[in-house]
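The data below hold one chain only, encoded as structure tokens and taken in the form predicted alone.
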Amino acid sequence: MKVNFLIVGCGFTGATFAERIATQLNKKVLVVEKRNHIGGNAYDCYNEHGILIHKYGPHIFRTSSPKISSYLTSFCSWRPYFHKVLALVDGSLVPVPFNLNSVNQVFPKNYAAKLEDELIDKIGFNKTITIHKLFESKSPLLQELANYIFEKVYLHYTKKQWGLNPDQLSPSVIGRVPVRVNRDDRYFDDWFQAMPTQGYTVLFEKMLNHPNIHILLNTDYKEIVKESTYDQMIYTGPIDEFFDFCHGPLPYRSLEFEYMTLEEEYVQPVAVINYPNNFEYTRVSEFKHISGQKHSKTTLAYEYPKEYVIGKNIPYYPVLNDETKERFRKYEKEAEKISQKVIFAGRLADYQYYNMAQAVGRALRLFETRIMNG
């Protein structure tokens, strides 16, 4: 098959590239996807009970970029949705990220009032501070709060999620954990928070609905690459796999989901409940909160972190530390040698965690800089 661009992977990165190339450049694109569906990990579908579920765990769209929200709005309508997460801490369901409501819920009234005053005085009302910065505070009260949040909410969750102690991970992993000096129980604070009205899969179908785009599912690109003629490849898969693991495999964490459908309208008060200190699973998601679907039954997903085994399960989260970053840099140097022929982009190719909006934003930028103006 002769095309202008061969795109490996049909998640947000691959789909954005395909849509831009097809519509803006009027060039032919072949998208090759190993799985039996489009959408990558954002894929959603209706289960046997007719409930819309996210097959690879809850995917909540949010962004503070008008460019990204405007781009995707050309393919879908949105339902406003503000994600909320509770964590089971000492028998109580507490809002996370930790905020003033959380403080007042877990501590005795007088002590909570002192903590609240100290947070407002030292940090400022409606400000956000990372858990690392809170540890570094000169205030003994705030140091005590940092210890409590870390041990009760994040320490054991991190061990389950990553299979490692926090000190074995890059500081950026725990450094992202916020503490908010306000009473906002929303999990995210982005300007735009919404879910595609008809789901992600319909969004992808509309992005890819163009005569210049051809899609091959259930196909490893290596099976067809020698038979295809193309000017440039865009590769969104694992970068170590592309180079046949010549510098060793890059480690990831994987996930396994156990689904349960119950004869109840709702089971949880919010979409996601985290279990940092109890059970083998890390969280339970109830999809109807996210989709807004009306149904007499409800489906829950229990999420179990697993070791990633090449060829056995799906790589979800890169395990970032000094050693793995150095290994990735070796693969980056390999990629630079063939940068005229192959563009590496996406969560797996960049060995970096991206949310959906970040993946779209990076694809848009690379399209403009490497393809349109390259």
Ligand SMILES: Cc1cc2nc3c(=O)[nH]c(=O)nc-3n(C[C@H](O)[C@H](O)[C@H](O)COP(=O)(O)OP(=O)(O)OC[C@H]3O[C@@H](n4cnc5c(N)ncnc54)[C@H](O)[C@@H]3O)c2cc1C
Contents of the next structure:
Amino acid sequence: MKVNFLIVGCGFTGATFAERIATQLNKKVLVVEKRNHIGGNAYDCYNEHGILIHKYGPHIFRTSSPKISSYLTSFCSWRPYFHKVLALVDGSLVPVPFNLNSVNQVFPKNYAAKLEDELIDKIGFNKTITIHKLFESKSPLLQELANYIFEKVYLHYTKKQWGLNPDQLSPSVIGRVPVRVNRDDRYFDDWFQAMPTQGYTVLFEKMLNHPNIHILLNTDYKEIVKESTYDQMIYTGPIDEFFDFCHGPLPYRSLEFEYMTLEEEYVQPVAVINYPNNFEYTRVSEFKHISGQKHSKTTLAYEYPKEYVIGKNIPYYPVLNDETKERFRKYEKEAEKISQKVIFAGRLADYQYYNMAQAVGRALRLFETRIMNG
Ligand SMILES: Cc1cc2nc3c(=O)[nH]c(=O)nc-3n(C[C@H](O)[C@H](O)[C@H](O)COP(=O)(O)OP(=O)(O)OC[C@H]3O[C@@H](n4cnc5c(N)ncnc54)[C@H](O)[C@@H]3O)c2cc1C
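Having seen the form predicted alone, could you give me the form predicted together with the named molecule?
Every component of the complex follows; first up is the chain already shown.
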């Protein structure tokens, strides 16, 4: 087959490139996807009970970028959705990220009032601080609070999630844990928080519905690359695999999802409950809270972190630390040598934790800099 662009992978990165190239440049694109569906990890589908589920874990869309939100809202309608997460701590379900409501739930009234005054006085009302900054505080009360949150909400969750101690991970992973000096129970603070009304797969269908875009599912690009004629490749798969692991494999953490459907309308008060200290699973998600779907039954997903084994399970989260970043840089140098022919982008090719909006944003940026004006 002869095309202008061969795109490997049909997640948000691949689909954004395909849509832009087809509509803005009127060029032909072949998207090759090894799974049997479009959408990458954001893929959703109806299960045997007719409930919309996310096959690769709950995916909540949010962004503070007007460019990204207006790009994606041009394809379908969106339903405002403010994600909330509770964590089981000392027998009660408390809002996370930890905020003033959480403080009042876990501590006795008088002590909670003291902590609240200290947080407002030392950090400021409506401010957000990372757990690490809280540790560095000179106030003994705030240090105690940091210890409590670290131990009860963070330490064991991190060990379960990553199979590592927090100090074995990059500060970029650790730094993501905020503490909020307000009563805002929403998990995210981006101004655009919404879900595609008919789900992600319909959004992808709309993005990819163009005569210039041809999609080949159930196909590893290696099976067709030698017979394909193309000017440029956009590769969104794992970068180490592209270079036959010549600098060694890049480590990932994998997950396993166990689904359960119950004859009840709702089981949980919110979409996600974290279990930092109990059970083998890290969290339980109830999809109907996220989709807004009305149904007499409900489906839950139990999430078990697993060791990643190449070829056996799915690479979900890059394990970022100094050593793995250094290994990635070696692959980046290999990529630079072939940059005229291949563009590497996406969470697997960039070996980065991108949320969906970041994946779209990077694809839009690279389309402009490397393809339109390249
Ligand atoms: C458990 C979990 C929960 C998440 N929750 C959220 C959330 O709530 N909100 C949010 O914004 N983001 C979330 N994310 C991140 C989100 O999944 C990513 O931002 C998004 O998937 C990135 O898109 P991508 O196209 O770069 O990668 P992917 O979606 O992974 O797409 C890459 C595609 O390439 C294909 N591929 C790989 N190798 C080959 C090959 N050799 N040949 C052919 N095809 C190949 C893969 O099969 C895959 O479909 C979550 C991620 C995980 C793991």
